[in-house]
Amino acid sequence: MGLNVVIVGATGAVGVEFMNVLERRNFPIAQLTLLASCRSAGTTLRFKGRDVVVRELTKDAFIGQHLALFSAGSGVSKEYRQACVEAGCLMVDNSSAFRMEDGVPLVVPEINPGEAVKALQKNGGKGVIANPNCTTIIALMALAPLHRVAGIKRLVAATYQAASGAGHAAMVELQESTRDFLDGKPVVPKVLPHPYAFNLFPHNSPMTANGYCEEEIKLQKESRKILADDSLRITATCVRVPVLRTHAEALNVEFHRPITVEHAYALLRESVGVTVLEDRASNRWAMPTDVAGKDNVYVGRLRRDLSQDNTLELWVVGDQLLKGAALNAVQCAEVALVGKLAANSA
């Protein structure tokens, strides 16, 4: 028995990764429907060796569907939420639209899978699961195992974020502007606010009154919700760097209880979805080129903060389009629907 699955925003960078992840993980699909704006309707995409024509998104597109994977921006998610849920279709949303809404589970399946199951049980198998922000997912994959043991008191994060977080058009702009720069041509930014090739700048999300950009606020608020700990003190500086699809994060973590570097390494090596990659003798740690296209989040360079007790430094790298977006969303659907499907079929 398979599920009828809809992808909203199918022609975008995350939409394409949705299809790749569904195929790789052999997600039980009876029928796949690809939806996008009227501009993209009629486009043909490949899934499991066959062509699938993209249809225009309408409010009746969710009738008879079991799962809708959304990655078309918060405005689209808000507009089509009611139609999706009323059709009895589970909505897994990759935008920021519902992440902090009470009653909507914000889920990283390796950390809090039970939140998705509980929310759906309350709503008769319908409703919304929110996919966290990519920066939050990648950080918490490394932090959650340590938090369970030692309790995080304060996090200071510096993130180095790839073009993919701003969408396919930003990735294309990085590629084209790099060619233009090397060819001695003028570089005129169109998607991002500043020249991107051989450059970096503080994250381009909207600035708030307190001096933090929205990306930095997301890391603060979402981490507290996922870890179910409102006492967490979190500060971040998010930076856009000229990398195509992989985020890197330098994390300084103060704990309530002592934890050694050796114990932290042991916990991370045992954690599902985490890979420790390093060669201290060669000063070699995970880089975006190592991690692009990989499902796991990569961790290394753990060390004791010499300036403060009960504090460790970590280096974390993750593919923004995979674990930071499409993979995590599909895993949410697997927890919520595939497990239920298997139980019903037994």
Second form
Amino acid sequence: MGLNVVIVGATGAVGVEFMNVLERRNFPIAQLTLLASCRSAGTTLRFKGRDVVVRELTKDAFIGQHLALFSAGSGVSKEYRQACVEAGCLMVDNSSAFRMEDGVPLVVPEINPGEAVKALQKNGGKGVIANPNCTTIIALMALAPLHRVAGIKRLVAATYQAASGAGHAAMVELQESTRDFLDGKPVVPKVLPHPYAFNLFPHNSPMTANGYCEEEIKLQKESRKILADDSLRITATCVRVPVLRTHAEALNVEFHRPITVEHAYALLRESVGVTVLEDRASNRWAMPTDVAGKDNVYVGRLRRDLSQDNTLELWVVGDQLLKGAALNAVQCAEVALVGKLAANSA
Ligand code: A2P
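We have the form predicted on its own; now please give the form predicted in complex with ligand A2P.
All chains and molecules follow, beginning with the one already shown.
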């Protein structure tokens, strides 16, 4: 048996990864339909060694489909939600459109897999699973195993975020602006608000009234929803750095109950989807170049915060396009429709 699967935003940075992940994990597909804007209609993309033609997204595209993986921005998700759900097609949405909506499950399958099936429940299921923000998924993959044991009281996060979070065009901008910089040409930003080559800047998501940008607010609100704990205190400074597709995060975590560094390492070593990578003696820790293209979230540099009791520091690195987006979404679909969470390829 196979499922009819639609990718909305197939030509984008996440869209292409949806295809790679579906193929790699041998997701049971009867038919794959690729959709994007009219700009891409007629182009082809490779799936399982064959060319598949990209079609323009229309409201009738969901009829007869079982699963739609959306990554074409919030506006598109909002516009096409009704057509998708009314066609009886499960929507797994990578945008922020519905993440905080009551009744829409916000799922990281290693953490709250039971939520995924709620999307399809007869009474009250909304037919939508929201894929969390990439920075939030990557942080929580490392934090949830520790939270279960010691209870997180407060998180202070500093993030180092890749271009891919701003889409394919931002990745191209990073490459082209780096070339221009090295050629001595002026670097003119088009997609991102500031010159990107050999530079970094506070995250470019919209600023809110309290001085936090939306990305920082997402980490706070989405973490509370996923961990089902409204008492979590979270503050963050999110920064865009000139890296193509892998986010890094420095996390300072205060716990309600004592937890040793050794215990935290042991918990992380046995966590599904997490790899501990470090060589303390040579000061070598996971870097974006180690983790790009990897399914797992990599952690290390665990140490006791010398300035405060019950507090650990840790370093977390994850591929923004995989666990931060496409992989997590496909895993949600596996849990909801296929009934299993297949093993990652580490
Ligand atoms: P297209 O390539 O035709 O513009 P990214 O996140 O990398 O920027 O990719 C965004 C994805 O969303 C692309 O596949 C893009 O298609 C698609 N997209 C953007 N706007 C629309 C729209 N109005 N209708 C359908 N797909 C859209």
